[in-house]
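So this first bit is one chain, no partners, the form predicted alone, shown in structure tokens.
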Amino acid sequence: MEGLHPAPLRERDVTRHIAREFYKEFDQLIESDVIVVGGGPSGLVCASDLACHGFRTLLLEQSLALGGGFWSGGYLMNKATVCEPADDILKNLGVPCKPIQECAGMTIVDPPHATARLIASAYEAGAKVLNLTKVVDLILRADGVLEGVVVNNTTAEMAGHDVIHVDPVALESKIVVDATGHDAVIVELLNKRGVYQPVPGNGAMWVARSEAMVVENTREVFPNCFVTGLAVAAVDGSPRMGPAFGSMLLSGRRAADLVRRKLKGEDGAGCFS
């Protein structure tokens, strides 16, 4: 049909312009206001909110796809629960939230739809993303201040240094947010470097208590290091919540607000322990 034929392309031009655009953007990612590590729901909300407020925000994800455990819901059934008031975050993005009559305040969502909207929101807000990027170390100064992360390509790290020895690179930032879920990767690295206590990991499942504690305990745990989402439960040893994602969204929003206040120099923004 007339008008449906794509313009002719040369293979060299495809490669050239992908490389040019990537490295042009990468140069701007070497230094950020905030690095959010982990592209699950809490990390996506946090990155989106911070970018909306004009902060240079970089989201790092070790996997190929963003979204974390939110893609598949519970037991691969592609359904997940989100309780009030977190459902408003998704509704404002155009995600249908189906009320459950038997459980006041609880809604059911389709995780792929919700995740796609969260990802789009982060991009549209101006957050930048590096996927297949694994944090392997930290930038720590002599005064104990965290000033960024050391990263490598995930596939190189998976191969192991005995097979492929690839040196990592450093990305600087004023703030690092640990949104890495069960693993609490950033806080674990702080412990490895001897500046933070051991991370106990999540406790047994207790949905109501976990949802409340994750939001309440979202905070700065070390100078310039904030925890959000399930990383909070891992650091505190508090219960896990399974496929109930309301606290993930609310914790991401709370983390963004705390980071924003610290970067703006507002009193009471930092409360590390």
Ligand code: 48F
Contents of the next structure:
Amino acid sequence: MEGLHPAPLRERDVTRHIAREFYKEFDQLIESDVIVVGGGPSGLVCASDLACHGFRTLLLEQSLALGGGFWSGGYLMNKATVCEPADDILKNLGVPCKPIQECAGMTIVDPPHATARLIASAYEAGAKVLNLTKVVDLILRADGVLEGVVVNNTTAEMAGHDVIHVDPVALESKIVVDATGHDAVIVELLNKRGVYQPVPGNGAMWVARSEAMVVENTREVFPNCFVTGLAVAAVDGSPRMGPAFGSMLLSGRRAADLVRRKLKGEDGAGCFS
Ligand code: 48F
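Mind pulling up the form predicted together with this ligand next to the form predicted alone we just looked at?
Next comes the full complex, this chain leading.
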């Protein structure tokens, strides 16, 4: 249609400017203060809080879409539970949280609405995002210091090295946060490299216990490596909790707070255990 654009839109310009912007930004992501691995609810809150405090924060997600397991409330039902006080995190983002009269403190949310707002909030806070980016290894010095992660394009990894052999690349950071859910990928890699004990994985379901334990045990598990969200339960062998998402949000917030205090050199912050 004439008059829609001041100059005719050229295909080469679309390609050129996508490439230019991507590589200009990518150049700045090679070195960050914090890399958060996993864009589920815990990773999104953690990345958003850290970026809000002015830390150079990079969120890595292997899938095309951010959001992890928060798009559905389990069993393909489009409702999820969030208990107090985690509902405040969502309410502050404008997500309706419906109180349930017969269960004090429990609210029901629409997961796609909540997930969309968490994603927007991470971007608005200034977190940078690389999706379709899978962490496959760590930068680990001989003195046991974690200095970043090794990543590859997810589609190249999916094809397998015998089909497409593409070498991964490294991204450096002062802190790595494992927000990879059940798989606790970063801690598993520490174990694979011989510097951390085996990861037991989640125990059987026990919602109340698990929700409390995940938040309480969000911590630095190895120098410069913090765990948040369901990865905490996997690392500790504590119970799974199904579609109860409050502790994911609170754990992401707690991880960001611990990381922030460590980076600021505050006393007692982030002692790994
Ligand atoms: O699983 P996920 O949503 O983790 P979370 O934030 O929340 C758990 C809940 O969704 C739910 C639950 C509790 O209510 O039971 O499961 O702890 O998000 C983890 C994200 O990490 C990504 C993965 O695709 C997902 O989006 N991820 C996993 N491995 C890698 C990765 C990897 N190697 N590289 C990059 N991203």
